[in-house]
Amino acid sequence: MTPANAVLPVRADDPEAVRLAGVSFGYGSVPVVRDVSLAVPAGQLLTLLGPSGCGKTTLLKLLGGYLTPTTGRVELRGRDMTRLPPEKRNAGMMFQNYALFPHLTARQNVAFGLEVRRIPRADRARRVDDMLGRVGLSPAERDRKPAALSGGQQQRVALARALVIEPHVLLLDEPLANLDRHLRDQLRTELRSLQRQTGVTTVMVTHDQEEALSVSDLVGVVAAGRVLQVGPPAEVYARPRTPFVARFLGAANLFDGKAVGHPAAVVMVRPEHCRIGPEAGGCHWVWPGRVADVTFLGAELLAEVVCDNALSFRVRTRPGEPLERGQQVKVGVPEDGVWVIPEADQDSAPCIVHIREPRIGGVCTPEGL
């Protein structure tokens, strides 16, 4: 598992890697980014995930050259870019509001970066049309100004403008935030497909957990200006290093406890790892309880169950036999459904947990590895 703030390995022959080393930034005495080190291997997509105000967009601007770090180093393709302005970095930036020129057509917006780089007219036209075609903009739409385009079409133009310059790194600031759910899901798939086709190293910022998990090679969870954990989505989801990561990267049942080698820990059970029913058979731990609430989510149900020992569980299950408020049930947790998160900044390790002397929040003591 990747330690917090660890620099991911990058090969010596990997020229297009993105790297931050000990980067900090603040406004006066107010810190915004605190000692962040991370790296993105060439061709991969890293998503920085965190709540509003956590510093993730600031990290993106530091990579793009729109801000200069107070301390630390920014590298693109092995070159120190820390003090260079945006136009010297060849980084394609897509802003959350798209920042399209309102007086220019879609075609002219996409061509702008090539004009600045003095690309010959014929080559410029070819590259613009090729990129607008790749993002799915029709020939008729290409000659419309932004006001005559839908939000999804504007998003495609902004993405084409960022990609047409063939950037060393693509920077995406909440690229899908302004779209409705159906269009967001569609363009999310298209964005990932286009990133894989072009092979451009990409850093994306979002607060949407599902978006981060579905499109990323790597996810970095950000809180209070620090990158708490970086790793493949499945790893960070299943083995969070801190309670914050566990809570922010999906729903989690968290209980106070103790683990072998750690004086204190937090025990995590994901809702989908819980079993609910008359017996909850096949589980390592089973508790009787009462359904306090049920939420219908279409393909699944989310039930709140208060157990007789005062532990409270969120349980995710498929609709089957109806669950009703007040219904008596049993909640079970399989042996491999538990992850122990140490409160201290140490690596987590799976262990067998025995829950006893229950109280609100629970008390968990390991019986052995």
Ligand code: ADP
The other form holds:
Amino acid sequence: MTPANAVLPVRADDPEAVRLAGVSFGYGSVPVVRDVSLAVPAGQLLTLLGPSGCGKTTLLKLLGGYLTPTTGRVELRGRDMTRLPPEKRNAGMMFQNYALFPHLTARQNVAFGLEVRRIPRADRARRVDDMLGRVGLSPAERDRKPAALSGGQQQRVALARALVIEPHVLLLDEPLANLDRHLRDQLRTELRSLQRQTGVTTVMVTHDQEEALSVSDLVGVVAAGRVLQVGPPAEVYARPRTPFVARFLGAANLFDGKAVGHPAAVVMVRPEHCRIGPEAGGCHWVWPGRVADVTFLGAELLAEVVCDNALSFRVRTRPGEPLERGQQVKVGVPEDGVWVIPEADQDSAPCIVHIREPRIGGVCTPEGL
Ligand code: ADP
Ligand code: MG
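Let me have the form predicted together with this ligand next, following on from the form predicted on its own.
Now the complete complex, all chains and molecules, led by this one.
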């Protein structure tokens, strides 16, 4: 028997643990997942990030075998699983509402999947306790039923239940959404560390961009059933391929622009790349303007500046010199603070043009600047 701490050892011959190829799905005639292709290397954590109703849960259910695609292929560890039911996929699924059995204790909830797999009783007890210990549930809490556990404790039980079967892939549907802010931040860190320790390939879904950026090896941005872009968090944040991706990952100043060879371009400047006040002097572009609004956020200020050329910028800056509404200032943008997005938002097709040159000097002129 494999010990419980050897969940999914990453194998060299297993480079892609999860693969979707041209997967589509609809409830009746309504398309919900549209031609999704993606791959997750073994041991990595992919987060699918998108607004409510965009098809995230449906995508996870297609991976777990709770739904079957209309077209396309689902592979886990290189094996075609498209038509196999959940129990033949060895995927651990944690549902959005945890879906714990209310009449069973934490231990019994976690043991359930092992009973179904006919793991001998003694082994079962050891694995259940080992896993509940790893997710941080105290011995006293393990004999309680879900109603006598807090949201955070129920979340831990649900996670232990998904992991105890030593799944090839862990599927997490908004695992932190029902928790208050402080607990969410704590469990987010714990979840990531447990995922790293076990090495289990994980697909998580969330609508929270901060969560997606902070825990993932890869982020995939989903809109209206399509995966618009997949990549490491820092790359997707800095080099979004569509305005939707740019906006969904954080605040972005977006302007219509022109790029040589790509007439319809959108120019993005993240608020933290804008400078304000004396510092703006050293920037490539500098425009005079007036502060329309200031928000104090503790470690930083968020200012809205309307420039004399009618462009409006959101600027993140350290609280230092006083900044007040109505104040005349200069906004500066350094040459490398600009990213050119080649296409306007398209609902029907993912963006296919790559701009490899992120700087606009000589290549692109934001219109009206
Ligand atoms: P998300 O998890 O991103 O919020 P879902 O995958 O749950 O989105 O749902 C995607 C779309 O499919 C939504 O428009 C939702 O209303 C619809 N949908 C979800 N489940 C069903 C169902 N069982 N029958 C019909 N439509 C559904
Ligand atoms: Mg959902």
